[in-house]
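Only one chain is given next, in structure tokens, and it is the form predicted on its own.
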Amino acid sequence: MATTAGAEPEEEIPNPFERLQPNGADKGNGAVLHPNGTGSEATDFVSGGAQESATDDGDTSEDYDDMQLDPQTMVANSRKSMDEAYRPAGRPYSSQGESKKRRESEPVSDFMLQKRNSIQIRLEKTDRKGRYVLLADDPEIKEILRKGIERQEDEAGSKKSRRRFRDLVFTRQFTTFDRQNQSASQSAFFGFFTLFWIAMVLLFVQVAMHNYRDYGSILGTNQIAKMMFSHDLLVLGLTDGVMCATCAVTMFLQILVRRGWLHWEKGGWVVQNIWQSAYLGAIVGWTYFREWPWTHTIFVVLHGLVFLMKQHSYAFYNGYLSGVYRRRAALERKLKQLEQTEPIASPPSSPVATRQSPTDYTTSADRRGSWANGTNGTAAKQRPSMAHRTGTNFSKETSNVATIAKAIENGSPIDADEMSTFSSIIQAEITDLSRELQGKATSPSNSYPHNLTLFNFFDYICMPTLVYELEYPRQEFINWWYVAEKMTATFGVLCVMMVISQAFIYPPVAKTVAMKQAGMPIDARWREFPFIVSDMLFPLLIEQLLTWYLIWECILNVLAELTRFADRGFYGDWWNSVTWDQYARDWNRPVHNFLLRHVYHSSISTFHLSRNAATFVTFLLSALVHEMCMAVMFKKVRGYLFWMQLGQMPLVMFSRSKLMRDRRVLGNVIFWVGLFVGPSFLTALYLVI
């Protein structure tokens, strides 16, 4: 308990092991005192028969460093001013005014005169000026201080939660364009959605009629369909199956980590990253070896990246939990060792009890000073870290639990009260770690390490999410009519995309390739560049919209229904974006969530990067992956998409400037112009140069 200096109290986390001393000395229960105090816990100080009281108006102040305090000090009537929550059971609370009235109106018995409310205490200086440690041997004040410690720890824990692995909230929801989404069906723009699909159907019918008249087939010359279905289709399917099956290597690595054959923090994560690099390299190399067309290549590479991100999330989350599991096991051993320790006898509460000199308590004083700083020897403000959540080397750790563990390991004398306090602290840490291992799982069978099974792993692999959790919200059953509806939509959209590609995209692409093969000079091709861009503007925009709808509305919903995955927030209203970072967050929520947890937040917590630096690293990684996809598709590295994607960062800064503030329409116009022109401009660059 502490009196406070000035108008604003300074938060203190009391040290529950103040009395833990070498050589078995008892230091009592301590609390820090501040000068210039007007607190309510200690109202009067009596020293040598003279009383020094803190003024109510704060006009005068006391400097305890200049005062000569009697080591055997009596805090008089202090219990009358204590908060009722701290008062031991059976002692009614009354204010000083009520006590005065009762003394004036009621007769005073000899027993009441003999039973004086006072506490035997000691005051000791700390290494900070004006701060003292209050030591008391009274059994009741010990209980009061213990309750105060517990309450302050609870309040501190509620204000600032323990550092955990980055949490993502999964909830039951539908996609925006899903017919099960009531808000979408009641939207004021519902008719535009209907109009879009009517236009797509009419466009499909028109092109099919012309193709049938000119070529005798609704697909025309049918180059796109032949390229997709006549080359290595069986090998493509086998390749996809092998990619999925080899993901199990990640699960077996986690089993090795769980059994202690591989330490995640020392070398396990390195092995995992080596495997991921080999996995991606094998996929890219296989596409070059087979000399597949761009349709096969981009399918395999993108699906391989999906499997890669799933493995990374599974490995690093379970790797983190393995450290939590090992720490909990180590603390359970310490708790068992503490329970087997024989407590020492508590010293008497006599005012003249023999005490050792302060020089004998150097280690304890250091601990008290560290605890007073609230960090137990570390800097007051540090970047959040998860090291203490997974560490088992208590000798190098500076947390409070580690201090207790070191005291137990060194065989320091501990009395019964300290043993009870230390046991509570260790048990609280074990409980917190158990909650971490439970995660979002509602059943113990899904908590770590029970989740390390083939069924759990491949169930996660099939789910439409890239972020691993121990448990996800699930639907009660599978609606097979809904699956049939989305599958029909999938094949329907594919047909529309093939017809548009064949009619409007294939001709300008073939013309550009023919110009390069004919040896046309670069300046002549540049003169054709604007026309190539304009020819592909509308068809590429439609293909981009249909591709997005095919994957994020049709395919992901099919997977969600088959796995009963209830959180279907696969995208937001990206079409209303006014900045490029808003578009990056909303158009592909699964990838955004992965980058948020495993790139952005991991960069901050692991490499201690600033937010701006972590944002740059996230954009850089995304740009590199996108450029890799363009390289395997066009079989050459140009860097156009890489630099244009990095160029989004200055655009984001510009959109947040005063010039663009509150200009949502202008921001949305800039966004749509970029989305409209960008794909055709980039495609033309890769084709012409």
The other form holds:
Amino acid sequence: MATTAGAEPEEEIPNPFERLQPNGADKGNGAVLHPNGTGSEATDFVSGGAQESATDDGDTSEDYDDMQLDPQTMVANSRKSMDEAYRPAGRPYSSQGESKKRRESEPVSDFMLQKRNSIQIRLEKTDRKGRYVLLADDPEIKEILRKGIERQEDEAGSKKSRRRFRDLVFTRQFTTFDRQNQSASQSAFFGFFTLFWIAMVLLFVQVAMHNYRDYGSILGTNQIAKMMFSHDLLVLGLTDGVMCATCAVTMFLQILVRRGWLHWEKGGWVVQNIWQSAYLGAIVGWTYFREWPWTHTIFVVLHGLVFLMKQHSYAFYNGYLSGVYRRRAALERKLKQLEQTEPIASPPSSPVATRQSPTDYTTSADRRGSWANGTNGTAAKQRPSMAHRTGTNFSKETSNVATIAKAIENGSPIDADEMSTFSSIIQAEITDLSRELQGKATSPSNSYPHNLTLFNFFDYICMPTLVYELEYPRQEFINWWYVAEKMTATFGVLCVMMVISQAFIYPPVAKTVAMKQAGMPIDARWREFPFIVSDMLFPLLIEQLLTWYLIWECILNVLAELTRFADRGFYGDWWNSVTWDQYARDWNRPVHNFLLRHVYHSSISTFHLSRNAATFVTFLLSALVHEMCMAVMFKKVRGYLFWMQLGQMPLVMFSRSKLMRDRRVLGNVIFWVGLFVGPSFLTALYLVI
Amino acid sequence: MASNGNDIQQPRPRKAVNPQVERAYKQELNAPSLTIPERTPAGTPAPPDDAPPSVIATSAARRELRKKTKGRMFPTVEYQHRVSYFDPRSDYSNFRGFFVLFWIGLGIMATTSILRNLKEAGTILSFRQWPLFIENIWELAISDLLMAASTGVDLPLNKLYKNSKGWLRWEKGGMFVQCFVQAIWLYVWIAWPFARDWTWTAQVFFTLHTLALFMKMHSYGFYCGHLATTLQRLKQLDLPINPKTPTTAAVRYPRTFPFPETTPTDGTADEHHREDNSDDDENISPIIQLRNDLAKELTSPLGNTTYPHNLTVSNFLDYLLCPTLCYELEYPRNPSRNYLELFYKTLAVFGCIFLMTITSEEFIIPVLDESHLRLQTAPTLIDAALIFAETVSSLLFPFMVTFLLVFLVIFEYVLGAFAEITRFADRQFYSDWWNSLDWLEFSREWNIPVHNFFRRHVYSASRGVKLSRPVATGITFFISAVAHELVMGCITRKFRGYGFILMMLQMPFVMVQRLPWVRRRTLLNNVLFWICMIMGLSLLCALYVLV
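Alternate state requested, the form predicted together with the partner chain (shown: the form predicted on its own):
Full assembly next; the chain just shown is listed first.
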């Protein structure tokens, strides 16, 4: 590249070229390659306004249907990839139509793929003596510069579009029914909440009184408790402990990956998947082998699934980070190599390839605009994607960094200016990768390779979340009174559930079993079917509500309090759901988050599925897992739940149709009828047939 | 206050500030710079623009409260455009799903019992109570119409009070005539179902309707009577003023400001003098001021009607249909009727009655029948007590459901339907009583029309004759308890006083709950409230039926 002659060369040099000066390097620091890569995420989750960010989250993270997807996304939605893979379509650029003619004279994209070793530069005399205008025609440089400018403009102008999608923002919030939640305890319908619990207690007392009169004990004949506590309780506890401990295998796999003994993208994820399958298989097999009652089985299987999801998230996130880490190391090597290279003297002798009218270089602002707009059409499409985040093989890449790396590799002659440009670009990329490695951690000491410790892993295992992040918002201290209160609530709810199932669910179930044992023909049993369903409607609804309350309000809150986990968004207001997909999103937020990140978006990025197909895959997986739970509970595979769950998809489409869109109350009614009738219908189906 | 765009008042959040004060406060905050330092009614200068919010708020509250108190002689009820909690337009939709669940639960309960009936009896539903409903239906309808028509006696009576110059004037004999007529009216219509020996369902409807119409009559008679006096006073001021003309102030002002008490000058009352001080422009003569006040009293709150013009048949009929028990010259109205909403509400009324019938048919009557038999054969008192306790416990849930249904059917649907018919805009028929902390709060919140009536015509009236607050509250409670006992007696034909005793027991209970350290435990108080509510209803029913 040419140097300029004269006393004050910088003054007249066109503005974009300032970036070529060494001191301009830190301006282009963030992400030359990722025009809107640097975001406000780091500040997002430390901000304390729980309520505000909660609603914000609701607006953004659920909004993925309107997003335009970048199909090249490699690893599903680590926070950065989400940020870039999903952006609103048609983001406006500043000064759009300013210089169309210029674009025609710059067929940049065609040149992008060609390898150029020398850059053509011309010097133009200005009317003042000793001052020159430096012009470079090299499309690569132009492209790089253009991106730098674009990025700057993006940062200035499009904060909003960047915030459109944020992957999983963890904030400080409380659950809806929590006593600590101000807005809930001040709610206008607080009294009905009290009424519900009083009704539960009275129900308990009523049943207990009847049992005492009839059987002499408040628990009655108590088959369910006997079944739960008589058999293999110690083995159950041991199994659970072993399940928890063997999770560490995933962590050791990640340590292997980190040490480089296992390459995540080549073999690591296969090993991980094999391990996960084996893990699940072992659990299910073990329950069959021990011939456990269904209560033991379902507990172990569900807990095992939770561990499985945790391991999956941990492994895939860390595996992805390992790729980023390797790339950063490779780039650092390249940078060192670059520094060792001797710059060649720069001959300003290259012939001028294309003459451009000097009027294009009249003012700096105009130039900036034209630089930014020159390749606008191609720029939006060629956004560097996650594929470049983890790759270490630069010869196959087409990004700028890769081009530079190739240039370094080939030992092609580089002059001093080029060198500073290259090093600043590589620096920028390295900074960007480092930020990726730091993830949501607030300090670099928690960033990627440092998090692979046993403490961090088991901390994560204990936390009530299924999505691994390097750091979560934490509380300052543990409120032991709160823990005690929730523990009491847990056991109280368990007692109520036990009594209800003993008093109201056990009799019809026992009836069906007796019917089968008496050898009743199928049509006679079928005639009994509606009455069994109707007998179980109310108790099963109450059981369902209580189970939900027990897990998502009591147990998860206890866990969160013990681990000082501050984000209590375990559920949304699913009771107001209008469609089934809304319910699926809201009633179980941890699993929803897991599915969204590791199934929905992964399937889109790795298998290049369409959105609808990805939704279908997610539903299918969820339905399969549910059916598996039913299978281990009833020891038979009938697929009723499976088909009913898949049947929700057309229902969702129906509820999105024009006919249903504005009928919120009707939608809610349909939802509740389904939720009301569903469980007892299913149970009766599995029992009777 | 939350408002959803078009200025409809939402039901208040749990603990709200006085809406008027808040509105005034907002005005004060929004347009402080427009007002040049004027003299507020109290004679204190308006706070400067940069005054701290506390000062502004105090000033606003002061002015607003004065304005309000000054507004009317007769205690007023503030009617405004409002929606109820369960209205679809209400802002409180964060738990609406559970409301839907409640209805679906009831619907499924009905379906289940139909199924069971089909299986056992082969018919869809066997209403054993059905004869109860239809037995006196025509007689009931005719009597009801007659009763409603007979309230019309108020109208000629009030014209009489207005026009009379002699002993029939309201403050002389008119009031007694009115009381006498009302007493006879009440006696006749309460005794009528007993004389005709109606079924209890017909009787409970009729008695409740009698009481409602009685309250309407009372409110109409006494408010219009008061206005008749006011009109006469206003007309007297047109004549040359002599010492006999009553010039006592029309409005009583609160003694909130430590003004130096100057001696009354020309024989006017103490209050009159204060009025001088506190008026907007102080150089108005007392007579003009008095005339203004009286004229204001005769005009409706919205300013569209004045007193004697309201004594028409159409106005009275409209008042009878309006879902309120307090007569006002004018109510805020909606611009149009929503017939779809009316249809839904009517449907909901019948749906609720259907559900209540099923509940009582399935869960209440069998239990009561069985316990009745067992009680007759119970050998010892302890056995009887146990059977009684068991009955109470098994009636808990049906009664809770019935109670909630009765609440909904009356306060959300029947009153809502009538409000829709008359385009009555103030739908605040209940407040959030389910969050109540004590019984006083509950009695204030769960039945706002009756609460307003009691506050206006019983409590304030007793306060008017110089009774202390607790005594006035006690009297209010007493009358309410008597009315409830009357209803219970009409249903069961037994006047045992259980309901009366339980209601009066609430008074000491409230006093305990008002102790500071009990008062703070809001959750505990709410729990206690609900337990008492559920237990109380079931206990009352068991007591009246079985004992």
